[in-house]
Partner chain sequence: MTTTAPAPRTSTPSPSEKKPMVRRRLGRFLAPEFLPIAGTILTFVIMLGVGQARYGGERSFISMKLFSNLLQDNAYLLVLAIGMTFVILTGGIDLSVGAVVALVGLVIATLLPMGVPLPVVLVIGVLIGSTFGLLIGVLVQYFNIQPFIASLAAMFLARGLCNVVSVQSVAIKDEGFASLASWSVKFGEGRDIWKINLSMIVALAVLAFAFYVLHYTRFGRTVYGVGVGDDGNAIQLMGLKAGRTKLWVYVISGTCAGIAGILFAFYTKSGFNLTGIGMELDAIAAVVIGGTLLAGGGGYVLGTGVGVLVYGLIQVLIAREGLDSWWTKVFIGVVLLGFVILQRVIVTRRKR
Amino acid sequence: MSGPTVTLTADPTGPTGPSAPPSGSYRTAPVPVWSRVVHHQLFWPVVALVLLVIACGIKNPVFLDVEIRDGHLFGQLVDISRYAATPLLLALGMALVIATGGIDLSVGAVMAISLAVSLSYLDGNPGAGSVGTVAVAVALGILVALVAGVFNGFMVSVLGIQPFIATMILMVAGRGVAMLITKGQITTVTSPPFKYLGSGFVLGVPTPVVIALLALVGVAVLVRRTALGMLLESIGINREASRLAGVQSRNITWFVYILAGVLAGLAGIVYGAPTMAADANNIGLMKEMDAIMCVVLGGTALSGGKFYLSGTVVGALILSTIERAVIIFHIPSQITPLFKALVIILVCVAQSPKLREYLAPRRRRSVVAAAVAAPAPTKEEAR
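Would you be able to provide this chain's structure on its own in the form predicted in complex with its partner chain?
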C-alpha cells in the first residue's frame, strides 16, 4: 500500500548514510535479494505476525480454518481481522499525524465522545430502528469527532503548540465531555441498523473489516496517488523548509489532525456498535496507545518524516493476534499487556539502527560505526 519509491530504500541506515537521496536507486552495486528482504521495513513486523500465527496454529490447529457458515466467513482469522478494524481505523489517522512529526493522544477520548453523541441521539428516539435515523446519528458522531480534530489541528498548526501536549488537553478533557453528554450514565439503546455497523456482514465479510478496508483504500489513494503523502513527509522532516519550499504546511497539518479525528469518530462507532452501550469512562481507554503501537510496529518512526500504511495494517493485525493468542494459550487475558510490551520491545530493538550496525557484515561495520559515532542527530541518521 505504501508507495514503492519509499519502500525500495532497502536499508536507510546503510553506508551511504544521510547524504543519500531518498530514492531506491542510489546504490551503485546491486543489492542481493535476501538483503533487500531482510532490510525491508516490513520484514520484522511480518516475521512477528507470521510467528504469532504459526504458534497459535500449532497450539490450536482449528485456528487457521476459515469456513463459510450461512454465507458468512467464520473462523479465528476472521475474528482477528474484525478486532483489528478499530485499531486500524485509529492507526491510519495516527500514521499520517506521526508522519508530520506529531502525535494524537486524543483519539481514545474522541472515540468515547463520538459514540456518546451517536447513542444519545438514538436514545429515546422513536425512529432508532430506521436506517435514516441511524445515519443521522452516525453523521452527528463523526461531525463531533471532526470538530475535535479541528481543535487539535488548530492548536498544533496555528498556535504551534507541541502535538503531544495539544492533544493531551482533549485526551484529559474529552472523557469528561463524553461523561457530560451521557450525563454520567451508561447510555444503552437498541437499534438493529446501528448494531449492524459493528457485528453485521457485507457479502460474508464482517462490516468492521469492510469499513476499515474502505478507509484504508481511501487514505492510501489520498496519500499515495496524490502528492499529499510526500508533502506530509516533507513537513515531518523539516516543517520550516517545506513551508519555504511552498508546501502549505499549516493547512496540511491541520487537515491531518481533522482526518485523524474523523477516523477516530468512525472507530468509536464501529467499536461501540456491537454492544450499543456508551460507557464514556471505558470506551477507547488506552486505545491511543494501541494505535501508536500499530503505527510503530509497522516501521514508522515516531520522529516523523516517513510513514508506512502497509506496515500499519500489519501492526494492527499483530495487535489483535496477540489478543487472540493469549486466549488460545489459556493465559489469563489480563496479562495481554505483558505480551504487547514484549512485542514492542523486540520489534523496536530489531528495527533499531544500533542492532543493524551490530549485525552488519564485518567490512561494512566500521563504516557504519563511524557514521553512527559521528555526532549526527538520531533523526537524520534514521533516514
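If the structure you just shared is the form predicted in complex with its partner chain, then what does the corresponding form predicted alone look like?
Coming up is the bare chain, nothing alongside it.
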C-alpha cells in the first residue's frame, strides 16, 4: 500500500496545468519513507512477528539456528514454517470468503472429513504403500472437501442463507459425517508415501511448506493476475451494486466457497499425514478460529472488501510462532490461550482504525508544513 502524495495548488487544473499561475503553486511534498512504512498495513503484524522471534531467540540461543542434515533443513524456524502450513492453507480460503463479506466456520470439520476419507480408503488397501493408491486417496479426500464447499456455496449464494448459519450447519454435522466414515474409531494406516506429504522434504524444504507455498502462488495468481480479486472486493463492499454493475456475484461467491473447501481438505491431509491417524473428534478442532485470526492479523476486515494475502501469510507465521513461544517460555498450558489472546489483542489494537485515525492528522500536518516551507517556484520553473 503506497502512501499518499499531497499536491497543494490554487488552480484545480494542477501546478503543471497551462493556466496555473506561478505565484499560486506549491511544490509537491513527498511523504517520508519511514511514514509510508509505519502506515503500511503489514507494519505492525511484521513487528509483532519479529519481536516474538527475537524474544524466543533471547530465551533460547539456539532458536535462530538453522542446520542442514542429510540435505534437509532443520531448526526451530523451519518447524514454525512447517506448522504454519496448515493454518495458512485454511486462511487462504477464509480470506477470499471474508472478502465477499462471508465467513466459513466449517473448515475444521472439512479437514476431519477429508482426512477420514483418505485414510479410510488406505485402510486395509493392499496397495497403501504405492504412490498411485495414495494419489487416489488424496484425490478422494479433496473431492469430498470440494463437495462440502459446493454445499456451503449453494446455501449461501443460491438459498441466501447467512454465511454464519449456513457454514455452522456443516461445522456441527461434519464431525458426525467423519465419525460415520471412520465408524467411530481412530483410523490408522501405514503408508510411507502418504506420510511424506506431512513429514517429507522437497529439495531440503519440508513438504507442507512446499504445498502451502504452491497453494499461495496459485491463489495469488488467480486473484491478482485476473479480475477475480477486484470482483471479490467489489462484492464484499456492496453486493447489490456489484450485481447491478453486471458482476455475477452469485457464481463468484459460490466458487469462493468451493475453493475454501478444497483448501480445507488439502489442509486436513497435510495436518494428519505425519501421524497417519484420523481422529474425527479432534482433527481440525477450533482450526476455523485459527484461520479467522490469521486473516484478521493480516489486516483484512471481517466486514469484507479489500483483502491481503501477504498479511494472511504473516498472520499464520505469528500464530505458529506464538505456539512455539509457549513451549520455549514454559508457559503453563492452562494459560496458553490467554498468552495467545494478549499477543493478538496487541496486534489488533496497533492496526485498529482508531489508532490510525489518531496518527493520521500528524502525518497530514507534517506534509502540509513541508509543502508550505518549500520555496516558491521560480519563473523558469513555472514555464
